[in-house]
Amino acid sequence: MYFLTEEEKKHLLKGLLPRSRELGIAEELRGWNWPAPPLQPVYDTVLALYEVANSYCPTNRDLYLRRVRRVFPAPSAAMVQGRVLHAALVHVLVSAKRLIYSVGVAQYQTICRELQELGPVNVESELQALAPEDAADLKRKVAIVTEFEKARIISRIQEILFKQPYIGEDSLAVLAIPVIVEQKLDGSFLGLSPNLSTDAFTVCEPMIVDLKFGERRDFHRLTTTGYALVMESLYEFPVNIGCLVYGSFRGDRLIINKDLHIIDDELRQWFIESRDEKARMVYEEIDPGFPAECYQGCHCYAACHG
């Protein structure tokens, strides 16, 4: 689901990565500048990424009852279905590169038929938190990613075999699956959380991917746009695109949408306030009120409304 099709590839090459490098980036707003304002934390509290990023519910009540009157409700069964998918996908990626070291190009035979094989991650004890038809219909769509991903990988391995009679087992498993899931970030410097994790970071291109299940909203972006500063304090280079990936289910397939995007001034300048907005609420524990209209499904509503 990671990997950009020959038209997003274009877009990308052609389109995006041009106008980023003429656009510039504003100096005082690149992740390496956090000692200095605006990046600067100005309050003493430690808020985790997806905190800054998420604004489902209007004033962020949500995240007042989490971390100022320590109320933890149950996650909805969107939240439940989101973290399982994203599994389901880790499964099918790491299991590919573990195959690649383990077996050997010698016999690429062998790793092709066992990807195939690989059955999809066990996701039982998740499972038991949801009504038994919600349960049903996870687990055919953690089937119909695993399957969807497995012949994915397999067809880029063969292709890139095809093409590269010498390559050895790094170069294979970097370029079928040119992605490191799940990648470990400090974000101290910004005053986020020490134990950050990107769903996904491209190795071609300093890219931010992000998955999604559910309805594209206008502050995912922040996600792509935190990380991106998370990585320039820690390792100084710039990273100025992001890619938001929308999955949704259109019977047994999976219909996949790509928010190929470059993180500009305004998306930087938005999360620093926002940040600074959530930590100030933390801080100086402010109840920021109900909001005129609730979403449906929000996992808080019982804990707002009783």
Given for the second form:
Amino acid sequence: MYFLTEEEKKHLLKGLLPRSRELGIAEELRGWNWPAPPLQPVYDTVLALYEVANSYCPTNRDLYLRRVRRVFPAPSAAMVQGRVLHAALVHVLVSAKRLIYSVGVAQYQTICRELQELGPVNVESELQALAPEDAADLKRKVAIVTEFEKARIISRIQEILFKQPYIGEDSLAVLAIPVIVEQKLDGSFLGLSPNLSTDAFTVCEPMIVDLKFGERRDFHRLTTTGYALVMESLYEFPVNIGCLVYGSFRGDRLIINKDLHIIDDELRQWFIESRDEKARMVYEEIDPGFPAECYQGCHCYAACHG
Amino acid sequence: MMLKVSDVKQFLYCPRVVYFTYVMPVHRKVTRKMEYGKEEHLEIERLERRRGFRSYDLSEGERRYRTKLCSERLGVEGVLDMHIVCGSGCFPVEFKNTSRHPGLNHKYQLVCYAMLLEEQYGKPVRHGFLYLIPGKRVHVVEITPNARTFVRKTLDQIKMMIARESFPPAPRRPARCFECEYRNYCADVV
Ligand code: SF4
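Would you mind generating the form predicted in complex with the partner chain now that we have the form predicted alone?
Once more the chain from above appears, this time first in line as the rest of the complex follows.
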């Protein structure tokens, strides 16, 4: 799901990359300038990156409940689905890498066969939280994602092997699966948790990738922006591009849409403002009140409205 | 209410400057620096008239100076230092007296002018220029959709601050307060 199509690659290489370099990001908004305002954290409240980026509740009362009132409502079905499908994808990608290294290029047919036979990740414990029909539906989706990703990786391995007769395991693994999944990052320089984890990070061009199952929302780009800032604060190289991968299902088909975007000045400022506002809310224990309308299926509904 | 394009610049530099302009007007001394700035703008204008368009990466065009622009829709007006009109469109140019990299507040001031020019000419403006007076350098600013949204959001924030008469916090960079003409009115800064 993280691999770009030919059109997306063209869009990235001919459109976004040159534009991102021309655009010029304000120096003060680069992650490596974390010791100075505006990046320097104002409060010593440590937030998780998703707490800064997500804004499903228009007033962010969910954050207040969790961090100030210490109320932890059970996750909604949509949240469980996102987590499980994400785990299904990680399972395939990591298993494929493991197979390449353990079996070796000489026996590539074994790699492909074993990958073909790989079963879906075990998510039984997660499914228990769901109603039986939701659990069955999610199981079906896990199988779809697993089969889709296996087929993609096998075809990539074969394509690379017919082009590169002398390739070794390490190179094959990087070319066939050029992403690091769940990369751990320390966000402390920016007032964020020291145990962050990006969904994926592409190795060829520094690009933060985040996987979503559900409707597109404008604040989703804050997730890629936050990770880009953290990467810059840690490694001091520019991260200019983000990619949101939206997965959805039409019957038994997996549909994938990508939102490739430049992590520009405005997104960076929006992320920092959001961090400061939310950190203040937690630090000063401010109840932000209720929005005009609570969103459908909010997992905090009972906690907020009794 | 009508805001000024320069309010966007000021607000992003320090929101209190805009507060002191609209909510609690106080006397502001015209400093020598401000007078000097005006003279310098006129001098640049005189020199610009004789130049070609190479530094703007354009082959031809017409320069128009100190154009009054206004948008009822956005609720903002201002006088743009210069703009270039040519076959490929029109481009706002703001003269800035800084040798450093232009600040974000200058960038959004230019974006705001670009939005006003679009309304005036009924054509999209793709980029604008900040002319940095000391080094005679031209800095290109792309007018992206996100930059437009940011300007709209800033205008809304200013209007909200004025409507609620809320005194905003001081900027987090103390160096800005040292140079400010309103410093005496902010009791909480050094
Ligand atoms: S129930 Fe309403 S106020 Fe509470 S967190 Fe959800 S959306 Fe926000």
